[in-house]
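The data below hold one chain only, encoded as structure tokens and taken in the form predicted on its own.
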Amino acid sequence: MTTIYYEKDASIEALAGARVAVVGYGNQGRSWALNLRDSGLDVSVCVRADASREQAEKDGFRAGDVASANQADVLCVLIPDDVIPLLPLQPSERALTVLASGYTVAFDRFDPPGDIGMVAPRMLGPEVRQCYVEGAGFITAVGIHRDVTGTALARTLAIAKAIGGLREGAIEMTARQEAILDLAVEQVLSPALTHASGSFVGAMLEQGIPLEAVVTELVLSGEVERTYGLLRREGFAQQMEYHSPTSQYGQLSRRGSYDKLDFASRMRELVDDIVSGRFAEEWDKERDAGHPRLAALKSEHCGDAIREFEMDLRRRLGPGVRRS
């Protein structure tokens, strides 16, 4: 059975006295830093004479080059997953790093000395600020990549403790195991539904409905975003309770409706790109290259026509509406 921990299961005193380094100062960076100071630990920043050393000095804390992390005994390693083999990093033997993300150990893009741990909130940086000083929580993903020092456990989930990743609870996983799951997330589930809702798009555009209209009731209503939030907080079968008979009805009664297509077979393409490291490859080829693909990728996909139909449908429909 899955091991899940909880706040009783770890003790902020097994960092007593200890040096951390928050390496990074974005968006998880700053709201780590912040918590670990908040939960009573001793902090430093550690990141390049640029404007995040500035907002860490201002904040408080001190702040120095990304090399002065090794001589810390904790270092919270927390800038995107490509740059981080490129730093220069060497803590002691002694020393733990503590990953948000498995993906660089899980596809050996980085190996440091001692002990590695992750710590992988399932919530957005920003929010994990938010939701310690609401005195809320998060569900984390915890793990332990290497034990060196028969500390590593402990000392990991100090950390998630100290950031408020356990007052939800904190499911154990290995780094290939989150690493895994993330990607996939992101290449082989965000495809699929970016891809059926253009498919029910254009069977809507065909009918003459508006385009405002269908944009609303995907997006701009929120209806979508409160019934996963009821199936966040109430699960599945309690949420269909919420609809109308007919809802209920119709969602049921066709639910088998794409049985027969053979989403799977493509899925687990994918998925093997990413378990068999052909993918970390390719992104190592991209970053390597500086991005090329991913500014025509963001262009064609992200580029300023679609924005700037999202931001004038914003202004026209929902929060954003102008009143006179």
Ligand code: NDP
Contents of the next structure:
Amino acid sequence: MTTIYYEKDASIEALAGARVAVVGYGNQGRSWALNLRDSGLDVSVCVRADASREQAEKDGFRAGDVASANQADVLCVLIPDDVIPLLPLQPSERALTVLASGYTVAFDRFDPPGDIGMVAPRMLGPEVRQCYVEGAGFITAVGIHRDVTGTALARTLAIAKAIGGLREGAIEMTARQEAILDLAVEQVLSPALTHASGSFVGAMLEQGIPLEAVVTELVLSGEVERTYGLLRREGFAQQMEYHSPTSQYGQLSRRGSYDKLDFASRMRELVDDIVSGRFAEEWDKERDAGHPRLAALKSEHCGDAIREFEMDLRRRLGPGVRRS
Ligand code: NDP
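What's the form predicted in complex with the ligand like, now that we've got the form predicted on its own?
Below: every chain and molecule of the assembly, starting with the one above.
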């Protein structure tokens, strides 16, 4: 059975006297540094000399450049995955390197000496801080990639606990499992959901239903979001009771309507791009070229025309849709 770690399984004492370096001060980095310090650890921030370093110093941290992390006992490397292999990191054999994503070690992009652990929050960076401050938890994926010292698990769990990542439980996964799942949600599931939503919008427009009303139904009313909230909190079977009998009958009687469409074959092909390392190679080339395709894709799918349509609709629908 899959192991799930909780706060009782970890002790921050495993890091007593340890110097913890947080490398990077972006979405995850700032939240981790603040949470680790509030949990009583000795934290410094290692980041380029720019606005991020100024922010870290303003937040009261000792700050140095990225290479200064090599002196630390624990390095939490919180830098975009494509950049991590380019960093001048060479920790000691006794050190522990903690990654927030399995990507770099799963695809052999990064191999620092010493212990390597993974603490991957299933939570956006700024929310990692917000949850900690609120006393709430968030789920993490935790795994040990290499244990040289025999203390990798105890130290990795201590970091997970200190950022607030064991309050709701941490699922034990290998770096490769975490990376495949994470990339597959982005590259396999998300395009499928986008395609399904796009087909639905088309079918509604053919019926003369205004685009604004369809987008509202899908996103802006917040109904889908709240339904997902119920799904998370109460489960599929229980939340069904909150739908009308017409809705229940409609949903359940049409449930198998797409079963004959072969989604799975295309999904397997996309998963194979990830598992084989083809995506990692493509992403390295994109990084080395300065991300030109990413810029073109963002301009095509998240460009000015789309932003203006969305902003206009939000303005016209009133303040409710802008509230979080
Ligand atoms: P960010 O994009 O927020 O990281 C920005 C930080 O990386 C900044 O400190 C920036 O420094 C530094 N950085 C960027 N490029 C370089 C470079 N070439 N040299 C030195 N430093 C650089 O990253 P995230 O916090 O989003 O991600 C960090 C890790 O967390 C990744 O492994 C990611 O997969 C993982 N993760 C992220 C989640 C999220 O919600 N964002 C969720 C779960 C895991 P500067 O300010 O000087 O540019």
